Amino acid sequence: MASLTDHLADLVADVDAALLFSPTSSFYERFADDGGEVVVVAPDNDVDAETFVDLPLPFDNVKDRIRFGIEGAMDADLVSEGDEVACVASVFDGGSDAVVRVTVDEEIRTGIYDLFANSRAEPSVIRDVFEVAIELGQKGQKGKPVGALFVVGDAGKVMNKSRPLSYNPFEKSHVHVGDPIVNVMLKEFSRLDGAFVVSDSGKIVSAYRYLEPAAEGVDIPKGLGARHMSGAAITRDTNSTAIVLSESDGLVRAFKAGELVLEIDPEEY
């Protein structure tokens, strides 16, 4: 077993930080007493860690969980490009049972952490809307590319800064994004003009909204059109997040506070 022991020792040798994903108190204390840089990544700081990164969503996929945690640590300036980090996580349900060594790279910083962790709406709502946009980008509408605009959070102000283009099919309903049947409805309605408005809790407030925010001073990348401009502008005038699927290039983009915070190819997500 000496070779296995040596391999495990090499795996964690000279790391710049250890990222512990949802550790128990006793497990955390073993690392905290060691004197190295220890970052706890979890939904809550139950172990009273000095250095903590919020994990607002559960991730069944360990790779996604680790990437998300590293991006959060990067956003908090706890790790930086070129750092070697040892990520200690749970693959099964019996506690911390896996160690993964990762070299921190700027490509990990996609903007997804900021989108999920720092938006007004519930992180699970942002995720559900984001995944609808991703699936639309991958499959289109009956095989054809489609554009869509979802405005999530601060729905009251968003409604006040927009007007209906047509009858609102969700006016008297109480349906929420994330329900498989509702997601199918969203994809079907996306072929028509206007934005979807979604509340902080995920209730679909309206479809077919024409957004009317002031666009002066909003700066978006060259080549993006009216859908992106209105999405960016509404997030500057309200505390909402806009998730936009481009019909022309197929990319999913997100805007907060009038700024582009994420750009992803659905085929690579």
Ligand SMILES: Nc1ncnc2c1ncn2[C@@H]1O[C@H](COP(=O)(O)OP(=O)(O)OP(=O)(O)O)[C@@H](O)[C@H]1O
Contents of the next structure:
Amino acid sequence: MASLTDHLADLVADVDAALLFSPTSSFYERFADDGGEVVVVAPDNDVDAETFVDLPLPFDNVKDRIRFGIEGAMDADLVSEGDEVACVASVFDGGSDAVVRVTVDEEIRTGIYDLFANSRAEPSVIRDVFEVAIELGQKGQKGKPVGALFVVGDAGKVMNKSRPLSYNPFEKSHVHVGDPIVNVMLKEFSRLDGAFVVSDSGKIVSAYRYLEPAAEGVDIPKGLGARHMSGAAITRDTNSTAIVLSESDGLVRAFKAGELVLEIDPEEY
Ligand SMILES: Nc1ncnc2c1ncn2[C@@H]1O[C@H](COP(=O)(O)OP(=O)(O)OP(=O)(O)O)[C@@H](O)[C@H]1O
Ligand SMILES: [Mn+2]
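For the form predicted in complex with the ligand instead of the form predicted alone, what are the coordinates?
Now the complete complex, all chains and molecules, led by this one.
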């Protein structure tokens, strides 16, 4: 009778690359020596891998982790459409304990990898702001849809290219996104006009900012109004990322370098 190894060999047969998620050094060495394409995906390149993809966040959810790793590998041209990859990851605490075979598909490239890995602000700050926007989109403000605009990163420059619409409730305060209390505050203030400005490290610098970036060279989909236009334009004028919740269509969009990089429906998130 065939052994379990024979039955499961199909899982890794003829793969174009192996993606090792946070491997130990000794585990990586075993792969590195046998010549196939091996990509290490981890928060840091502790194993000195030749081919390395930065995983900007730990991702408790393994499917999300794998999706991010593959998108990062696609962005770095290490894998491409149609490739078969074996992803080796740790699901329980401890070493590599799972193999997931995936066919690389352009469909999974959402732009989210680039957004997290290549923004000036810390990835966890982008994630936290993103989560507030998604949650606001799901719940609205007392049941009514709300819009919101968050400009994250390069806050000094963003402040120079904007003006206050009202007193700044975050003046002299040292509050950071991700803190549960802050999320309640942000939701409360999102009823009012203007943008939130958040620093690279997540400090909320200001609410109620009216953005005044130069709008030339900004190419965003037709039909989006002033909130989206000003959010997109500020990311061309500064090194920031804009995360925008639309009051009219309920979608969360992210802009970088003046371009739409991600569009997500909070209801499907
Ligand atoms: N330059 C700006 N800076 C900051 N906030 C702005 C700016 N322009 C508009 N806003 C904010 O966006 C709100 C909605 O404006 P508008 O309807 O034109 O935007 P929109 O892109 O269509 O967004 P939505 O999809 O939410 O309606 C305004 O009430 C204001 O709070
Ligand atoms: Mn509008």
